[in-house]
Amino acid sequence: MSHLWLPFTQMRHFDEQARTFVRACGTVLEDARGRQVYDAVSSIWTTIHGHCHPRIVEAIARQAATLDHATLLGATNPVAEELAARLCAMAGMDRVFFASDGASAVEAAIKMALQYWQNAGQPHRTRFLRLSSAYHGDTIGAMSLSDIALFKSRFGSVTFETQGYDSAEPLGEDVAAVIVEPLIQAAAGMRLVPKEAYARLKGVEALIVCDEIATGFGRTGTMFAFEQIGVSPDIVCVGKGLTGGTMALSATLVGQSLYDVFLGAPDEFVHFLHGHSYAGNPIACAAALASLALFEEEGTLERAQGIARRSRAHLESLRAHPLVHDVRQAGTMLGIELRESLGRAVANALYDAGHFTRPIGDVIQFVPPLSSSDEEVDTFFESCLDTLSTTKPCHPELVACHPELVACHPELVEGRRTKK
């Protein structure tokens, strides 16, 4: 019996047996089946030039033997100093503080502000605003500027109100900072937000963070997603494919004019008042300076921008298909939204066909390695079509009255098996 207890995940139904990966190598996971199947998930948006890459594996290693561990507070080193300048020099930021997973990045960009304005005189400046849908991690305050009920709805007793930015009223003297996904919202289906809604982030006096958890190191063509929505941010949060995927690494970015507020003596108490154990930790800045030094290596923008172009020329077909209602793209980022609560048995079906990826609600997720190849692209796509081809709709009036049922019991669709 296994003790491990999974995140998002009912464990009553889930069947270890036929999901534990045991190895990896480039675009591929196996399982401990045999099974090798295409991580078209990025292993939830993490992987970039895929697993076990040699340059990182290496990096990971040498530094391990070199030092494995330091603390960030009140002491530095040298992998923790280079990243750092490698990531203010591609954000056109000044400053970076590290966490480890991306809700601790966005922490930290929630205390920052608060400090900040406390720091500069104006401690009214309290409220978050964020938009329609959001989704900034789970953690207290990560959770608190989210907007989707079942993911929170549970936990209102620890945390704190927080409104949607995009409506018409004025933001108000009393706001501390508006956060943003730039471009789109993953976590709500990749939710595509049309770049007219940044505009009235033009001129305000609130700090703006942009959460590029998601969106950063070339997801969506760009390293950085805010550079296509016409927005100069405050703070910038980044985590994920950091390292390339290998190691839990995350930063905050602000620029000098944010960073200066907090510089005084050691007793007046303006200093940052947070950290983290592993903050900086070297063995994952290694690895994170290897996978920034591969972009440039194998033009991995390009590549980003090639998947995202071969992607495209899918979609039509996808979208003419009567059990899709919607598809959604930017740059790699990819949504099949279907009809008829089909997302957990179409997933369960592509994984058979060869595919691993994780649907949200009825949203089937295409978020490949930026190292993946045309062939590989292709037959995702392909099997979508087939698995769809070969589906039949749940029984309606199950789901209209015991939607429940489906999520748990997937066998209570029909016709699931797909072409092998």
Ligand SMILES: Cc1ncc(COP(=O)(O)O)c(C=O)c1O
The other form holds:
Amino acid sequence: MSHLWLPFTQMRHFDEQARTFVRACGTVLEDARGRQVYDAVSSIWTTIHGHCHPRIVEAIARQAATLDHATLLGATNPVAEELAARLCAMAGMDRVFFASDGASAVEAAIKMALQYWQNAGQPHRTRFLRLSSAYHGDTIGAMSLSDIALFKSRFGSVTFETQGYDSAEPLGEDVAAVIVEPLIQAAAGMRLVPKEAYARLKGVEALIVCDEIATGFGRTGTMFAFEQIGVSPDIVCVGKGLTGGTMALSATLVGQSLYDVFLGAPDEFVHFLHGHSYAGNPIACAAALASLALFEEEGTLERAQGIARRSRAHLESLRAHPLVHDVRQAGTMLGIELRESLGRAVANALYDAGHFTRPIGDVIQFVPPLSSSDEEVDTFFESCLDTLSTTKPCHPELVACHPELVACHPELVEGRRTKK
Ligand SMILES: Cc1ncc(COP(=O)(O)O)c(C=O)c1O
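Can you switch from the form predicted alone and show the form predicted together with the named molecule instead?
Every chain and every other molecule in the complex is listed next, the one we just looked at coming first.
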């Protein structure tokens, strides 16, 4: 019996055997049954150069034997220093505050914005604006900045209110920060954000936070997606792909003028009042440095652009399929929105065909490792077409009248596959 409790997973119907991953290499995960599957979702947008890349594995091992961990509370270490310098040079920022998961980088951004305005003599700036359908993580602050009811509504008693800036009147003088996902909202089902949504940010006095946790590190064809939206952020949050998808590390990047407002005498208490035990863990920082080096050594951005081009052609042929409602893409972040509540059944069939992806509702995601070959990209889309052509729409009344039945008994939906 398993003692694990998995995130965002209904444990009652979880087929342990089918999804127990025991090893990985390159773009492939191997499950406990010995089945090898293509990691078509990059282990939820984290894996960049493929799993267990020897350069990153070696960097982790070397660092683990040199300095495994040392706190960043009032101390520093050369790997965290080097990574901070590297990130600043890449993102055009000046200072890096490290944390662990993406949500903790967002929490840091929230508190930084609040304390920045206090230190700057404008403590009335306490309101946060976000895009509609936003998602910034599952901790209380990050959840407050999100706008997906399913993830948030039950926890309303502890979240604070935020407004969608895309529909708001001119930004008020009480706004501390506006947070945006650049180009694409992945958790909302690969929803593309119209570029005009960013135009309103020009010249605003409130801080602009770009959440690059899903989009950073080449996913959209440039190192950071904000490079494509004409926005100059005051704060940038990164996570997920920062270590190439190997270790938990996130960071909140800021410019010098924001940082300067936190400088003063120790007993003034203007320094940033926030921190985590494993911030800037040297092993994670070494993994990140190795991952960033691979971008140059392996031409990762060019590869990402090639994957994006190849995927686009496939996506267009899927668009016309009668069971496909919509297709969306920003670089190597793709969503295929299906009709008829087919998301889970199609993802399960894809697993049987050798591709691991996780549907967001009825959106099949394709977010491949940036080391994927042409053949892997082609085979994924061929399997999608095959799966759809062997799928018969479920009786619409079953889906319409008993969605909970379909949700709890995916086999009812899978039973639609007639030709297999
Ligand atoms: C845009 C965005 N921000 C923040 C997060 C939260 O990151 P984490 O799951 O590492 O806490 C996610 C996770 O999917 C995300 O997509």
